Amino acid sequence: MGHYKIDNINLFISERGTGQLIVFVHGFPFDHTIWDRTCNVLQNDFRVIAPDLRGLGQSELPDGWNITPMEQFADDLHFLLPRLGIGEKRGEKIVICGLSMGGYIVMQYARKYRNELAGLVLCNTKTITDSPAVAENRRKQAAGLIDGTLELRSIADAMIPKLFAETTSKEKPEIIQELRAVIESNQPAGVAAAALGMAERLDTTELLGELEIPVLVICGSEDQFSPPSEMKPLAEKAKHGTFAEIPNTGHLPPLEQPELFANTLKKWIHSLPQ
């Protein structure tokens, strides 16, 4: 674990094991530990990297910064990865996974660093632009983190009702105590310039019919912002696309089933060329 410096900031990661690298890009308003339960069962078998991106959890924003693209943060991820000796071996291919907002992110990343790539995962997300209502709801709570009256314990009041199966609810509260910790901790500067670059994000859709690698699009069973019904087309229209839903989740598998979603991804990773 550390910070590295990129474009006069510094990032936070989180980094353990040897192998295959797997890149891990958390969700709004996330940071790096909602994947610590997913890489405590994968590090034996690949490299796990979970960044805290630009603004969120330990990383930095730069001072008057105020909108964060989902390029800018897959840019992010690309300049970060030499830091970590990353891409000095010839033929050496990451596989990158993004949850939620972090779909958005890698989708970018696939769009500009495609051959960086042996594969990519799409984990409760989505490839369409945001409605003018949900665009403009962004803006709203951007405005008001910005001008202090909005706090981000009222941003997890609302979140969290909607994010977790009904079994995670009643069977692991402290999974739910935990990530309220995590969106109250982080920083408003950061969350509300994530939340404007999600308002301004283009539609991907089309780009999944255009890669040539295997793309896994994972999702919760019970997952409220993107169901089972909007995540399987999106595999259906990848090249090479393969879907596996998660049992008994909502719309954070990694941390409400982390061994079932770990070792579907295990399970996956060793299907790829090599």
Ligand code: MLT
The other form holds:
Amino acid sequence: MGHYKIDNINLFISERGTGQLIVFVHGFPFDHTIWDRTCNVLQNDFRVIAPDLRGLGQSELPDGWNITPMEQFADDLHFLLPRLGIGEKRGEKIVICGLSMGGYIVMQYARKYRNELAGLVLCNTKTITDSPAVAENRRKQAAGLIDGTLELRSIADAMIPKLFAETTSKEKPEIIQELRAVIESNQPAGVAAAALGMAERLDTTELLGELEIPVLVICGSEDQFSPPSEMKPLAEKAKHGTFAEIPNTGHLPPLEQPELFANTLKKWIHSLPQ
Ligand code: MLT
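Switching forms now, from the form predicted on its own to the form predicted together with the ligand, please provide the structure.
Once more the chain from above appears, this time first in line as the rest of the complex follows.
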């Protein structure tokens, strides 16, 4: 647990356990805590690392910074890992797992640094770009956050009803309150920079088809952002793809069903070639 300086800013990282390294990359506009419950399950078997991305959670944004491309987030992680003593042992490879925006980021990691990867996990995400309307909406959102006409509370109000499965809303309302607090405590400038970065991201579908590494595609059965019907084809597109659907779950399986999510991941990691 701690802060590490990269590019003159402090990035926060939660770290625990020993063994095969798994790096968890959160979505938008969240922070590392979406992985806490899952890491509680996995920490007995693996070394689990969950950073706050630049400008989100406890991680800083450089002065005057206004857009964070997905590639920049991936570069931050790449330069951060050696600081944690990772990659120093010959042949040590990591499993990297990204949820939603985190998925856009881990695809950039795979594009640039695939030799470092033992496996790639795409969780509730997509490989296509935004439609022009979605991209425009993100630009408006970023402008509103910067000029103060849009509050993070309004972003939480708009997102939360679509994020969770019915079971979660009924049986685990505390999770929803926790996530609301995470969204509302973020820095508007960091959220705006990530939104602009997402709006200009490139399509990575063809890249997915070229990767030689094992890919696990996981999704919640009730996800409205990246439904199973859109995620299953990603596993089929990958050369070495596996698909898993987590029942009674929306956009946030590591938070909504941490045991099931963690055990699915664990089983897949144990099946990877040594
Ligand atoms: C996320 O959870 O990261 C967002 O839904 C991603 C997006 O807005 O495309």
